Amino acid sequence: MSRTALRICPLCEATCGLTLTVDDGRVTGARGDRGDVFSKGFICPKGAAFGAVDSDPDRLRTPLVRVDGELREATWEEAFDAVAAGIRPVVERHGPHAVGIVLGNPNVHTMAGGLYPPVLIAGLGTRSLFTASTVDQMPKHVSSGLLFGDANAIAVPDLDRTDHLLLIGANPLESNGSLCTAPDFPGRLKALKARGGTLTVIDPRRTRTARLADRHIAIRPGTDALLLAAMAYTLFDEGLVDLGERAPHIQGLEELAAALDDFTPEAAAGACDVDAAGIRALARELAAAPTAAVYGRIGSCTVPHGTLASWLVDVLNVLTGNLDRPGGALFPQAATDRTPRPAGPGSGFALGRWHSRVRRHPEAKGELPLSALAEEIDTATDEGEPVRALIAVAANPVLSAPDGDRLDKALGSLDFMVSVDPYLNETSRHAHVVLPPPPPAQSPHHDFAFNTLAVRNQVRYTRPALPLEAGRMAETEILARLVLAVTGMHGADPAAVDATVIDRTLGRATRDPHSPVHGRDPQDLASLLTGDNGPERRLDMMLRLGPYGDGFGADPDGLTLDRLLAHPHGIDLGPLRPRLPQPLKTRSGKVELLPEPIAADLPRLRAALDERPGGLVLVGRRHLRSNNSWMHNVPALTGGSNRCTLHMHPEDAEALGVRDGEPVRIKGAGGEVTAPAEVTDGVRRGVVSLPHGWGHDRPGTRMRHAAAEPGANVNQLLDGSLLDPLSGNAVLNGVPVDVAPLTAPVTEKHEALT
């Protein structure tokens, strides 16, 4: 018998509703839920796939165990003995440090993800964590942090309602968007221009955003911040700075102009290969437009200065009057964020709280560079114990860090290792203990972290469209069974997490002078939270006290779960609205311009002006079919031109004597790989792509599709040496390479380009 359910697509960040055909227990369908209050039926190609991604039979159906050497089916009550008594050993014998922790990006997709790695950290009482976001997005939160007080307050593009939009190293017709949560993002960019709007692009690639321009600015990779800052000088020099009504909450603008003294276009022009009427022009188009947002992404991040160009993105937008204004880059307020504070000052945001063992990097937001977790794990040091034990959850490190294959070694020599994953990937067949979660329609849905950053205002929250299949456990299960199994107390109740996490927040909301419940007993407040389990009633409490919520009774009309379950397709909480100075938590209660980390970093960007680097560059691509690695394993979401090809210009190849179609090979420092040439004009010279997630040609995996093409790993090519100091992000993009045909001898290079 054929129904419908809905579902939030888990499967990028642009969390579009969906409507699922369901017939005899599978997803055989799913299109845009028209009636979604944010996507309103918007749905690209990885949603359509829901079904395939759904009912993939390379998920893993029951946990696995590492007996004699081999992994081997178990039960779940043997796979969490076992990892009780992989895990406790090592914390007892060597620390909570010696037990790493690495978090992928799908944790942010799922509703366990967002709820139960937090409580094992803290748990756990380790300072090995190592997260995905330090191969993609950690310098926005490092300079947020510097410049807000506060590392997840992410200013996001009013994209309804802005006359300019600058774009730099941002792709979103391929991401849908990304630290921006815009379902539709084409579209949105579609109605900026036929409201008369200006798009504008900075990207060393013509993408499918960049042709939707009206000027696309073809930047030499790797100096991002160097043109931002000299459009910033360009504001002071030529007096374009207005502050506009958030000047009261604004410090350090006169030390600002100071430090950027050296960033004149003349300086920049030459090693951003951008000539100084244009960075001119750039500045006062964005200057004199009615509202205008600066919005930068992942090719700004992944850079030698992605912090200070994360900076000069919100710089930019604060200079031009537009931080915080409808039209220009506001503040979004989630239903589930806490309740809002009254304004004033914080206790800031600190770096370099601890440092990794081997190198020496500073932690960023609580995290260690991901680039280094191999180092941490088969370099001793006199600074404590390296890492003996490791969880990863969804993650798949082996292919998104930096060299692969020095981490795939030290993975092998763990004393331990579990892994929380649907399959054995590159990274998880390392693992002891495997736990598949269950496929998405199996499990609840409501975006935590994505909310934070959205376009607009709104709450949804969807249950599983299909019950769980005999043999499997719910991801919340899953994740609540492994902090108590790595914390001294498995065999417990797993519903005693959820219970000891609201019992906790009750306990402090209930003394918060600010809280809608202060005074009142925490007990009582608990016993009026509603849901079927553990992790809805957390929803239910983190409803109530947030900043739409009812307060538990004190404002009737208020959110509350019950409320969000009666409206299915979500409801509009309106759109972004002015909220300086309450999201501020600098020690001075202001946005600080030039925070000191920031201004100690400036010298080393002062250097790269003179900077003009030689020979072949390398940056990595999206495809609007691909996310995470484990996408390549389904077949509707690969084939066509979502295919692993290095892109590179007709001239560079023409020198180097590179045939459209036939293999090359790449070489950096990290080693080397082989990939076929893809001959575009739509990378500019001096510059090659290759996408990232894939090299899926490990053994041991149980992926075969993914297997059958296993392309190249770009993250082979790098070595982990290269990071951005501020944040510890890896440096993916505007790396050197080397280029030459598979025939050809290694010694021959790119002499031609040179």
Ligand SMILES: Nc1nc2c(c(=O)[nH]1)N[C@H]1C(S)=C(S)[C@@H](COP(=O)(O)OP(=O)(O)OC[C@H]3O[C@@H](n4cnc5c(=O)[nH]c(N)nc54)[C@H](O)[C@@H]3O)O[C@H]1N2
Contents of the next structure:
Amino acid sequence: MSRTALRICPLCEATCGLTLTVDDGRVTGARGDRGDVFSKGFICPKGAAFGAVDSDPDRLRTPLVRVDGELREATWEEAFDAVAAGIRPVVERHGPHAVGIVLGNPNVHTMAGGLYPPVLIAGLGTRSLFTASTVDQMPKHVSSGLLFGDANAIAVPDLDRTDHLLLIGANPLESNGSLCTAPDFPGRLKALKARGGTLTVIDPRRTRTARLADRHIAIRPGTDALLLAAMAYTLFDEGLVDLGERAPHIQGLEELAAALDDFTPEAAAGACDVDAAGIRALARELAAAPTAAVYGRIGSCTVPHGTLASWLVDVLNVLTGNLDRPGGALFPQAATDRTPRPAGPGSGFALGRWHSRVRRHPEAKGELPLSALAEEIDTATDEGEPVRALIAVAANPVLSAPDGDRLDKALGSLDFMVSVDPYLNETSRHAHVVLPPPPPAQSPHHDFAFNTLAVRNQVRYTRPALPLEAGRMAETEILARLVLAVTGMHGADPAAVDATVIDRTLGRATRDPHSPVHGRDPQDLASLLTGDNGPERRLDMMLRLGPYGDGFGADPDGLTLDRLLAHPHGIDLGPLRPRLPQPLKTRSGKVELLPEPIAADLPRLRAALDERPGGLVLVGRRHLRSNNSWMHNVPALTGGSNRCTLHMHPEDAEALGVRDGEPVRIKGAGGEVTAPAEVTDGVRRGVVSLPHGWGHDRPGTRMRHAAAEPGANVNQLLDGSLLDPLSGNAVLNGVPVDVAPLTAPVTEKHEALT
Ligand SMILES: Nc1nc2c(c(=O)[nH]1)N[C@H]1C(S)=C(S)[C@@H](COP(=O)(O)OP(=O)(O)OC[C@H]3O[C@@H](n4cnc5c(=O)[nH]c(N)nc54)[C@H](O)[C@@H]3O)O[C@H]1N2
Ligand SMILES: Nc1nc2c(c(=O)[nH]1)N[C@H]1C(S)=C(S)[C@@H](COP(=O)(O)OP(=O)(O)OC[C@H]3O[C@@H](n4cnc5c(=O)[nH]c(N)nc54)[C@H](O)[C@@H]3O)O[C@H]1N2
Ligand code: SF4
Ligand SMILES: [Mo]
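Now show the form predicted in complex with the ligand, given that the preceding structure was the form predicted on its own.
Zooming out: every chain and molecule, the one shown earlier first.
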């Protein structure tokens, strides 16, 4: 019997609503849900392949437990017994920091990943926390923390209303957008052009997004902070600064102008390889546009000056009066955000409250750099214990972090490791226990993270499209049991984890004079919560306490889980609205334009004005039918143009004797890999591009299709030493490499390229 079910797509940040076709308990089709209040029917090839992703035969069906060195199928009870027996002795003998936690990207795409990792981290009390954020967007968190006092206050471009979009190091036509949740990003860019707006793209590659733009600037990788600083300089120099209505909420303008004094367009032009007149033109256009938004992503974050570039993106929005105004860049307000506190000074954002043991990297947002994970395991120091046990949830750092070979060895040396992962892959193959979550069709979905980054305020929730198969455990329950097992409460009822969170949250809310439930009895409130299980009751609680909530009756028209369930295609909460000064949590209560750590990092940027790297540098790229490291096992999404090839400019190829389609050796500080060359003028001269997430050729994995066309692990070219110092983010783009035909030896930086 055939039926349909609604399901929000978890495969990228666009969060499209899907209508799934279900036949005999299996998803056999997926199309865009035309009734979805946000995505309105949009779908991409990954969403269309939802059924194939969901029913991949290589997904693990039962837990695995290592016995005599080998992973064997086990019951859930045996698996959690093994977790408790593996982790507790490490905590008791060596303390909580000897247990590392690694959280990967899919945690922001699952309800379980939104609800339980914070409880896990707090419960364990470890400082050894590593996540995909430090190979991704940590620079943006740090710049937001410093500017606005809140690392999660991220202003997103008002795509649907802006007149002018300056897009830096992002390729939404392949990625569908990031830190800017916008289903049908391509359609929204086309609409911008159709209403007479302009799109400028800055990218060393002529991407599909660049081809859509009015102007494409093929910048030298790693130099965006210089370009942006020179644009800001120009605004001051030419009297174009206009803070607009938000001026009373902004401080540090004069200090900023003085700090940018050296960054003239003329000084930056050589390093960026963009002429000075062009830089001035970019600044003038930004200032002249009725509304404009500057937006930067991966290519501006995963570089040596990632935090400065991220800061400058917002600085330009501020200087042109575009921060917090319609058509500019605004702060979304999600339905599960905390009750907005009244505006006023906050406690600010602190960096470096502790440091990593080996190379003394400062913590950022409670995290240590993922690039430092291997050394934190394999290197002894006088100071503290190395990481001896690891909890990996939805993470594949062997492929996604620098120097996978070293990490691979380090993971193999751990006393104990548990992976919560649907696949036995390059990372989970080292685990002593693998806990597989059910496929997405059997899981509920709500976007805790992406609704705080969406270009329109809206809220949606989908219950599981299919019931749990026999022998499966919901990922929410897996993580709740994991919390219990590692905190010494193994065997307790997992519902206790949710009940504790609910008690604490309601207790705090009832004591908060600004809360709609101030003075009420937390027990009474808890008894009012609806929902079929702990996670649903927590969602109900967050909705009801949130900015649109019913306040447990205080606003009878407000949001509750019941009301949301009555709107299966979601509830639209309107366009983004100006919110300043309420989101600010800086000590001054204002936007602090020149925070001290930023000022202290500017000399490093000044030194970069004189850098002119010779030789080739490496950048990454994404493909619409790929997603990081875990979607290469789905035949429908591989093949065609989605291949792990090295893009190379024809002139560079000729100079090095490289021919299209033939294998080349690529050598970097961390090692050497081989990939076929794809000669294309889609990359600028001096730049080569290899996608990430490939390299599925290690033994002991169970991803048969991926292993048949493994590709090369680009991150083996990195040794993990290059970081953005403020955020600890890995430098993944603009990295020097040498390239040679497979048959020839790799020579030092070829003369023809300098
Ligand atoms: N060179 C280079 N490296 C990069 C990047 C780059 O641009 N260039 N990009 C970086 C970025 S932005 C990111 S976010 C990281 C990603 O890095 P990671 O998060 O480490 O990698 P992913 O491939 O996203 O997948 C992580 C794991 O989640 C598992 N998984 C999938 N679905 C679920 C689920 O529902 N539940 C659970 N528990 N697990 C699930 C997958 O099987 C996989 O093992 O890679 C980074 N690495
Ligand atoms: N299809 C698909 N979609 C995805 C993912 C995926 O793997 N596949 N991953 C998801 C994840 S985890 C994330 S974080 C987002 C990322 O989303 P995006 O940021 O849009 O990611 P990319 O497509 O890698 O685009 C980054 C662009 O930066 C360019 N670039 C590299 N170095 C520089 C530089 O120094 N300066 C400038 N200006 N540009 C540079 C690259 O050429 C590339 O085109 O995508 C998400 N969506
Ligand atoms: S754009 Fe992203 S969310 Fe939308 S269907 Fe494609 S993968 Fe899913
Ligand atoms: Mo990412």
